[in-house]
Every structure is written in C-alpha cells, then in structure tokens.
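Below you'll find only one chain, the form predicted alone, shown as structure tokens.
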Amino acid sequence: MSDRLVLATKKGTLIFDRKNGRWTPRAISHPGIAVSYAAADPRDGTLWACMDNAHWGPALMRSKDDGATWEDASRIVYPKGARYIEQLIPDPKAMEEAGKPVTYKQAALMKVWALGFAGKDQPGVIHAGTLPGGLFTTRDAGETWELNRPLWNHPSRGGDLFAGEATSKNEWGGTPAAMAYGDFVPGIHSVTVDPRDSNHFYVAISSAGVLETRDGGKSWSGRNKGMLNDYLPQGEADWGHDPHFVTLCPAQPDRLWQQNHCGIFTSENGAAQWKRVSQPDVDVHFGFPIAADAKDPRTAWVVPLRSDQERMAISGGLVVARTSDGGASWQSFREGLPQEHCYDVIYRHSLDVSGDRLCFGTTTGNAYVSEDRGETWRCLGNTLPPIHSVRFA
C-alpha cells in the first residue's frame, strides 16, 4: 500500500504523507494555479502536474525529486492542420441548426485532462489525453509530444481533416467540461494501459465512447458493444456514449470497469462487451469516479451523486458503494463520512485505490481517506481548494 497520495486542486497540487498512521500534508505546490490531474510514474517515481494556468495556459511540469522541486515539461502544442468539426450544444436550437454545413475550427489545447504511464516494456511513453480531444505521446519522459494522427483521424469523428473536406460522419460530441474554455469539443479523460503489453491501451472519450488500440496506437476500434445510452434516440448505437472514467483490474487487464453517464458498466472480455451493473434502486447509479481492486476483478467502489440533473450527495450525506461479486450487489458504507447538509461533488479522477487504502476529494475541498477498503473514513481536511483529481504515489 502507498503512503503518498498526490492532489491535483484549483490552487495547487498537495502531497500527503503517511507516518506513524496519520495522513500529513506538505506546504502546496503550484501555489494559486489550478491543476486539473496530477500523479506519479509508477516506473522511476516522477511527479507530474497538468497546470490549468488562467493566464498562461496549459502546460505540463515534472518533478524527479519527490517534489522537493519542479521543472517545464514541453508543452504539448496542435500541429497546423489539425482541425475538427465544430459541434453544437445539443438544445432546441443546435437541433434547428443541425442542417447547417459543416464548419470547422483549428485545434488548440485547452487542457491536459489525464495522463496513462506506460509499462516498464517502454520506458519514457506517456500518454496525455486532452481537450479538444486530441491523444498525445512522449517517448522521451516529456521532452516531445506527438498527436496520434490515427486516432485524430478516425473515420468516427470526420475522417483525415488535415487532407481536406469530412469524409465520413463526426460521431463524438462534446463534453461541457470544454465549456469553460468556451468551446463544446470532446476530451479524452481516461488512458488506460494494459499492463501486461504497453501497445495495447484504451481511451475513454466525452462524448463518444471507448476506443482500443493494440498496436501501440497505429490503429484503432470503437469498444462500445453493451453499452447504453439513456438520452439517445437509439440507446445501443455504436458511438455517442459518455464514459465518465475507465480503468481495468491489474491482476486481470481483461476486466474492466467504468463509471458512465447513464449508470456503472463492467466488462469481463477486454471491452469487447459492456454490462451495465448499476443499481438506482439501491442509489448506484450515477456519478463521475471508478476504482478496481488491483487483485480480484469482481472488486470495485464508485462514489454516487443523486443524477445529473441534481449533481449533490446522496440524501445529503456521503457514501462510497463497493461491489465484490462483478456488480452483482453493492454495500454503502458512509461511517465517518458527513450525513446532513452535504453538497459535495466528486470528479472523474478523484478515487483512487492502494491495497486496502482508498482515498477521495471533492469540489466542496473536503478529502476522505479509507484503511479498510472504503468501509469506514475519516478525514483529511475540509478546507483544501476544491478536488480535481486523487492519486496514491
């Protein structure tokens, strides 16, 4: 189990420290700059923050001495040429619009959403997926990045923009966490690399769905077969889903699980079918944050908000959910966790699980830590700058 957690917050990035079993936090990192995810490589230990600076922009910064200090990572700029087709906010009037000719827009990052490390098999390869939607790599641990053209390029989102005119259909939509930069694009949240083979990976996309490479990202298959979408005309159609986070069990990478829009899924044959196991009647079903046992594939917390129209705690108070038969059933357990008055909102990457520790943050600044696999917490502090995202380190 890991005694460091890392937090990615709107002011900064915060290290906790385990020691004689209390959780202490170091002076803040970053002081005053959001920081929209933050972790660290599990290969050599590496710190890394995706800076969400107002008035400089994204960028990426490292630290290889624990945090003691930080340093640029190259920023991660979209080659001239790379365009998308400019989506409509779905309301009553974008679907008057929806006959308009397509219009396109040159791609700019707006955000650094999430990192996936590769294996040891390929030391110095990250991953970084991004708003508007663009996956990038580094081979060299951060001092270039490449978009993955195949995936840029899908024929599920308009074809290669960069040779001309749409050639096909674009099927992902946007996510309204790209509505503050002032665009409605799709971003890609989740890179989750399988750890038995660094070449084959997936990545989670707002809103399209889920995508599988096994060749290291020179090909690519929609992997949404299973999946339902409540909001759509047709709830099984092969693209337009809205995964909120996808991660898979380590011990075995063939089960994976996600927390969606429209409720919990798991598969148990590499994506290639989903099983939506989410159990509204018993307030399991929607929310943003998945974590899986690293051991047993049938093991998984989510921490559940009302729904999407009333983004708040359950009946007011907080509960983490685990299943431990595959979704079959869940268990709530909120000892220790707030059970009046409580409007906490807990983002995609803000679970994280380490053995038998989990940890989670939320928007409201409140941080919660487990020793005994989410079934009773106890604080951290509840008067941190609001969560992005929780990582063990």
Contents of the next structure:
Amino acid sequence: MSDRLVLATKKGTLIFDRKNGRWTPRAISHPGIAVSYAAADPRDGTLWACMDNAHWGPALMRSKDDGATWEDASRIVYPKGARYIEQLIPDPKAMEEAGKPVTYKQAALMKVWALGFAGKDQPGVIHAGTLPGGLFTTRDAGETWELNRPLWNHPSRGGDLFAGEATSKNEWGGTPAAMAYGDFVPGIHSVTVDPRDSNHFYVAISSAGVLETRDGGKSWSGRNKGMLNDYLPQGEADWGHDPHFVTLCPAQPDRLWQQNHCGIFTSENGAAQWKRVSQPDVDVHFGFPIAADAKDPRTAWVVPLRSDQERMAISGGLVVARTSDGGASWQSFREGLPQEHCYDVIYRHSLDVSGDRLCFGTTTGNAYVSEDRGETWRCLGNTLPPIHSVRFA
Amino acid sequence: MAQVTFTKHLKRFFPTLKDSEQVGGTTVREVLDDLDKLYPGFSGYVVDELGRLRRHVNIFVRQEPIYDREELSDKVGEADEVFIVQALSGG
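What about the form predicted together with its partner chain, after the form predicted alone?
Shown next: the complete complex, the earlier chain at its head.
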C-alpha cells in the first residue's frame, strides 16, 4: 500500500504523506497554477504534473527528487498538418446549421488530460492523452514527444488529414470538458496499459469510445461491442460512446472496468465484449471515476452521482459503492462521509486505490481516504482547491 | 533596439529574466524570436505551437495592444517600448 498521495488541483499540486497513521499535506507545489493531472511514474518514482496554466499554456513538469524541485519537460506540440474536422457545438443554433460543408482546423494543444506509464519492459515510455484528441508518446522520459499518427489518422476520425481531405466519416464527438478551451473537440482521458505487455494498451475518448492497440500504437481497433448509450438513436452503435474512465485489474488484465456516461460496464475478455452492470435510475449508475482492485478481478469501486442531468451527490450525501461480484451487485458505504448538503462532483481521475486504501477528491475541495477497502472514510481536508486528480504515488 | 518589459509573473518560469530587455526585430514575431534566443523556451509561454498569442496574454507596442494576435506581424520600431503582460482572468 502506498503512503503517499498526489493531488492535482485548481491551485497547484498537493502531496500528502502518511506517517504514524496520519496523512499530512506538504506545502503546495505550483501554487496558483491549475494542474489537470499529477501522478508518479511507478518505475522510477518521478513525479509528473500537467500544468493547465490559463495564461502561459499547457506544460508538463516533473520532479526527480520527490517533489522538492520541479523542472520543465519538453512541451507537447501538435505537428503542422495535424488537422481535425471541425464539429458543431451542441447548441440549438449550431444544430440548425447541420449539413454545412466539412471544415478543418489545425490542432494545437489545449490540455494534457491524462498520463499512462508503460511497464518496466519499456523504460522511459509515457503516453499523454490530450485535448483535442491526440495521443502523444515519449520514449525518453519526456525529452521529446511524438503524436501517435495511426490513431490521429484513424478511419473513425476521417482518415489521414495530413494527406488531404477526409476519406471517411468522423465518428469522434466532442467533450464538454473542452468548451472552456474554446472548441468542441474530443479528449483522451484514459490510457490503460496491459502490465503483461506494454505494446498492448487501450485509450478511451470522450466522445467516441475505447480503442485498443496490440502493436505499440501502430494500429488501432475500436472496442465498443456491447456498449449501450441512452442519448443517441442507435444505442449499440460502434462509436459515439462516452466513457468517463477506463481501468483494468492488474492481476487479470483482461478484466476491464468502465464508468461511462450511460452506466458502469465491465469486460472479461480484454474489451472484446462489454456488459452493462448498472441500472438507470438506480443510485449506482452515473459517475466519472472507477477504480479496480489490483488482485480480485470482480472488485471495483465507483463514486456515483445523481443522474447525468443533475450531476450532484445522491440525496445530498456522499457515497462510495463497491462490487465484489463483477458488478452483479453493489454495496454502498457512507460511514465517515457527509450526508447532508453535499454538492460535490468527483472527476474521472479523482478516485484511486492502493491495496486496501482508497482516496477520492471533489470539485468542492474535499478529500477522503479509506483504509478498509472503502467501507469507512476519514476526511483529508475540507478547504482544499477544486480537485482534478487523485493518485497514490 | 526595442525595449521589452515583462510582467513579473514570467520570472517564476525564468528566474534570470530582467525587468526589461533590449532586443532586435522589426515585428512582434521577431522580437519574440530574439527573446527565445536569450531565454530558451520563452516564446512557448507566450504563444501556442501555431505561433498565436495565447488567449490570456497581451502584448502592447507603443502602449497599444497588438492587432495581429495570429501572425504577430505588428511593426516594432527601433525606439519602441514593448510590454508583455498577462490578461486579467480566472479566479
């Protein structure tokens, strides 16, 4: 179990250390700067923080001395010619203009949304999921980053737009999370690497779905069979899904878990087939994060919210739900969590598990930790900045 | 040479940044190119990878905000003062 937590917040990076049973925060790193995601590279302990600096742009910083000092990593840069098909912003006026000719935009980095670390078989390899929907990979621990062109040029996204006009239909929708950056574009928020083979990994995109590569990113296939969505006419379409977060069980990596806009889904065969394991209009259904147990493929945790329309704590109280039977049933835990006047939202990267420990953080600056597999909770802080990610490190 | 004055907030990322700097260049773009030579990585803070001025950054030449935020083609004279500041935003 990890004794260290790294929180990315709207006002910097917060590190908590556990000593003698108590979690204590250090002085904040990057004070005043929004950080979209922060995590430790499990291979060498390097801390990474994704700056989401409203003034000076998105940037990556790393610390090789446990957070004492930070340095700039190279900036992620979209290459010239990396275009995407402009999408209609989902408002009534834009919808009236549906049918307008295809237009293109040159991509520029808006935000690094998530990092995915390869295993020990690929030292120095880190993947970065970004808005507007590009996956970047470094093979030298952040000295240089390269756009994954096979994914950028995937037929589901219109084909090779470096070469010219679209040759296929764009199936990738935008995410409302991009609207703050001035455009309605897709975002890669999950990069899930198979611990058996770092050439095998998944990405999840809002709003498109899940794609898989088995050759280190040279080729990609959609993996959305069995997915259901409730907001499109064709509920079982190949694309158009809105995964909120995708993770897997490290001990049995063919078991994946997905918290989706339209419920909780799991797969027992490496995303070849998904199955919905939640019911609409029941408390455990909508939410953003999901965490998988390291050993037991049947165990996962979610922090559910009240419906996609409200996106608020259920009945004004915080609840964490756990399944121990592959999603057939969910047990809710509330002990130690406030049960009145809660308006917290828990973002997709703001729940993590390490052994029997769990931690989650909220948009209203609350963080809670459990030492008993989510059954009881203790408050880490009520006056923290809005929390964007929580990771054991 | 133009005299460039910076917001003090940039010192956080470039601790050796002076309060102002004399640089060459006849356009805002060229001024930034010169600054990038003095402080490697500087322009990445001010413009995005397409060379556009970041949304919450302003550059003033002769006390007027620059017109061309895309190409940064505004002219800079020998005796001009250039201010690089961050726009007000956030909370």
